[in-house]
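Just the one chain here, the form predicted on its own, laid out as structure tokens.
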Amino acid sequence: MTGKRLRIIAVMAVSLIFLLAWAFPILWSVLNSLKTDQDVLAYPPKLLFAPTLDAYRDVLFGSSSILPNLVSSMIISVGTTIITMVMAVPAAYALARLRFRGKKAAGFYVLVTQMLPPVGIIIPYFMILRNIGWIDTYQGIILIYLSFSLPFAIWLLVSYFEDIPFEMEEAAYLDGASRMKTLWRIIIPQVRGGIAVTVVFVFLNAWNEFLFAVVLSGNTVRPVTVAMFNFVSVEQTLWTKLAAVSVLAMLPVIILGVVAQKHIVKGLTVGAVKGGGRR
């Protein structure tokens, strides 16, 4: 007994030590947002003072107000999102469950598409969106984003449909379903986990994104992670306001992760859980 304790002592300890090194950065941040600009700078960093709100306002109200940025970064996200389930559900139901010529290349092309690195394509991008006059807007951005969240959602989501048992689309089958009734009635309720852990990936990666945003992106369209330059110079970073800016672009994906959860558990463990069956 006071070997399994030592082993459960252990691993509380290693856990504790991973869950501080991932909370400290948010929560330092979350504190020099409540600070003022003489508290942040302040050595030894001070732990114990007067907390304030300045910095939000400044950022949300202020003549650098991120407000427009917030509403774009939501609008690319939201919309990345949103067009890549519409196409990545039937795509991966495609290739989980049907047989048709060109299968395996179609699949392997897929994966092929996430090897590429983004340096290598961002200038290609760039030049294809020039010519057609999609820099610095919406769908132009959006579209790339396509470009690497798609084949991302596909091949997330082949293997939860590759967990759901041929009996049931055969019993819908019987009972004189469409292949696409089936889909909707049938397949996709059984891998609402992994839709709902696809959903918060897609729009996690498209909320973060920065390399592609700050080449195609401009004084139209610009989202919050390229807006948090605007106080970082070469004479000084306002890191106050730079802390409450990345504080409340962290709010949107946290917000969706404690609605998501109860299905984002569920996605996560459904393969495992099966798995565990089979074997």
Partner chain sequence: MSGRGQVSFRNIARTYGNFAALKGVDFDIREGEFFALLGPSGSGKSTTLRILAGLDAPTAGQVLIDGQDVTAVDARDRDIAMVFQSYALYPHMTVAQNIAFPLEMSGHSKAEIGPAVHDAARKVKIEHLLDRKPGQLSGGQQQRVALARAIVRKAKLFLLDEPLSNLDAKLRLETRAELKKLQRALGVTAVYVTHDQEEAMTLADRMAVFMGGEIQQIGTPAEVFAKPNSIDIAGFIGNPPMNLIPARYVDGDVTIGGHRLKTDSTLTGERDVVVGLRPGALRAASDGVPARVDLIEDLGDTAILDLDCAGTLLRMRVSDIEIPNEGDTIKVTARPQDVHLFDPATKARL
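The form predicted on its own done, now the form predicted together with its partner chain:
Since only the chain itself is given, any partners or molecules it might have are not part of what comes next.
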């Protein structure tokens, strides 16, 4: 009885430490974004202060507004996500149903491409885009993002499609459903969870991406991850504004996480449980 209680306390304590370590940067950003420029530099840091939304007003509506950058990030992320899903869903379905030699190896190589250090390929990408005049354009950045998100999304989705027995498709076929109807009415509804998880991951990857964005963007198309550094200069760092932009940039991520929480947890655990036993 006491042993059990002790164990629970120990687990809670460890969890709390991890939670604090994880939450600290977020709390730091939120707190600093609500401070004045004087409060933020106070030492020791003030935990009690009069909160103000000045920093938010400045970064959103001030002279160097990051609103256009938030819009850019949104266009890039949504565009990448839509194009990825439109192409990845049919591709994953086909891949799940096809039998060809080296299927397993192909899946492995897809994973390997995800492990390449990005700095290794960023220069060629830059030169290619420059040659076709796509630097600092939406199509340029989205194209490069697709080269990562598409293999990743297909790889993630295939396992969900593979879980649907082929007999179910044959049943639908005998019931008079065409291939398209079978896909829409029978297959897709059963992989909704997988699609939700994939959408979240692809969107977040695009939204959070920094390294490629900083090289391939310019003054016209500048996502918020890059624009954030306007507030860091040689002379000074505008801490409150930087914090406010950080919070704004995290907002879609947090909203998406909350909205899709059920699907993500289920999708991840299903993938984990089934992944072990997959051929």
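Numbering follows the first chain given and starts at 1. The structure displayed is predicted, hence computed values, not measured ones. C-alpha atoms forming the largest set that superposes within 1.5 Å between two forms make up the rigid core.
Core-superposed comparison between these two forms: the CA of V112 exceeds or equals a 2 Å shift.
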